[in-house]
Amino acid sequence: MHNVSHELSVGDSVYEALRHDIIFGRLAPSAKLKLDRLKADYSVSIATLREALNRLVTEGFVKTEGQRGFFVAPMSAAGLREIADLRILLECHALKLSFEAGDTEWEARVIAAHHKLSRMEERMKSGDHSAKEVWKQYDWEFHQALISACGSEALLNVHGTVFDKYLRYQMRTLTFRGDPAAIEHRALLDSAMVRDISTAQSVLRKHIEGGVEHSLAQSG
């Protein structure tokens, strides 16, 4: 039983490590994932690697091509727009449910997450780009806090995967939009406090679409 638990722990660990490295660009889009190289880099067995890679195939971060093996999922402008549209659909729905059900504890989570993000955005605006991954982590935490009262674990899980796919595109350019993004985050906070779902959904669409256009402009 101990060995089984240990193996599951190792499998989860390498899955998380591979997923993180794909999202943050350490494993490049369309790159072939050579098992022998990954075995050495992540210090795990081939069997454990295959299990982790198949989980990532299910989520869409990795592709298989017949007998050719595993590849990091490719990226394209059309793919970014598709992921952004899906994120808007899911997050707008989750916002509505969360605004309707949110209580004082939820408000506190949203305020705390926005405080951390806004402080990091001030650093980014001042030219300090030394903690880019922390900035994106705080961005995720704020958006997650906004929808955390939606009452659906399945919705949160699906949204989390879609958000990470969107983040993967952002990490290719990883530049901060500056005041527009910060202003939109503040507007989302203000809308949450007064339960103004119409304004929040409108701001969210603008926020995500603005991120798409910024990413495409930076990569073009």
Second form
2 protein chains.
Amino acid sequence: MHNVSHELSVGDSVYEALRHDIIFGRLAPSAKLKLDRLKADYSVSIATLREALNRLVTEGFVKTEGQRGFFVAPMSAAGLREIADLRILLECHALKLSFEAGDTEWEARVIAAHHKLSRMEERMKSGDHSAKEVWKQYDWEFHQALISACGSEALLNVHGTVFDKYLRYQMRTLTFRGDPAAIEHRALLDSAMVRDISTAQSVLRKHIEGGVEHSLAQSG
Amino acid sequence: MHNVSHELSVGDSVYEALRHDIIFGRLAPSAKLKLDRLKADYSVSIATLREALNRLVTEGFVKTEGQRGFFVAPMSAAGLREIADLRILLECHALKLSFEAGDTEWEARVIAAHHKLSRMEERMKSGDHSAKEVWKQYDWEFHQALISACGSEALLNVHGTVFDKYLRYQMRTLTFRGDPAAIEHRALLDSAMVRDISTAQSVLRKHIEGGVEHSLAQSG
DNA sequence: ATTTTTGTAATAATCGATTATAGATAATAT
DNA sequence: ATATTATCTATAATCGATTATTACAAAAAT
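Form predicted in complex with the DNA, following the form predicted alone:
And the full complex, kicking off with our chain again.
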């Protein structure tokens, strides 16, 4: 009986489902998370739900106030700026380490990830907005690939959480930033290949700040 | 019936107790966390325990592998260096923001925190090592005060977790680094008062790297 | 009329019991 | 004798039920 290692337990899958639903806005910011309701919606017991919610609490996607239960973490313009600044700090640093340590394997990962992302961006540009989640998945994979040779598990972990919080803000504004973002991704790829860290960092900074401005302009 | 707001629930206090026991080494790195045993030791139900453990999982103090239960996060020289680098990155950045935004209130907090720490360091120097936990509490309060005006809740949160992970490594080597650390704290205080960020950052970097070398030398 | 008290319903926190899984040991087959 | 399967035991994951807390509403008091 060979057990497939990536079999998900009930607890793991409700954790992922909740996390996904918060990031992609199906659970609104600041919404009360009533346990009975969630129990029905996700078909798990209260105890298992509470375990998943507790994981999300230390991750910052869920807040808990006194003994008055759980709430989806609120969102604000200030919060977006904080998260964006943090992402810039962490990702620029990881990028530098990665550029210094990356080997040919790494280059191949970056090129492959960019290819997938680039194809998706072409589809988006030509009006096909059906697969926003897949697009964002590829965006993640590209940025992840760029920093994947940084050599620090701890740095990659905290970056991952911050990235997903940033993503949550991006998901609120439904529109595709399109051309500028695609051009910046291309510039990142090119600087990675020639290990031009200072260009890469300044492109990345503008890339993230551009996303912030796009978001804030949308939401008014 | 006026309810004191900082009353701790059973779940909150077992979370804090577990976290404390991991950081201060009462629960050894990589140790299996058997639920029945913990239930007896901390006098709570399995369900409540599991909620606390799940919080610690996303925080990185506890690991969970498949459905084989919970383990204390392992420690390693590489892990220490990763955490130290992360602390340097986050704390130097927060320090800069704090120096730019800090007002007189902030200066007062920094001075007060340094005073408490400094007095404790004098006691440690004269051989009184009875209050290691209190000393580390004051160390935390001083570093926290220095960056407290940085203006980013998100940055302070992630720094807090990283700081505690660094602290966990420091707690393994039982000795007091003494004079050098105290001198560096003084230098940090002085640069804060005159807003000399570049000196402060270089002192802080040395302060943290010094702690790493001290740890690694101890543990052989 | 406003504030305080008291009772009640809704909901969260906690627990003990049940089910499922993994690891170890014994039994069987080649 | 070794490898494979079956059985058993320890432990984790999950659940339903119980207890405690909060929020709301109605009544009473100033």
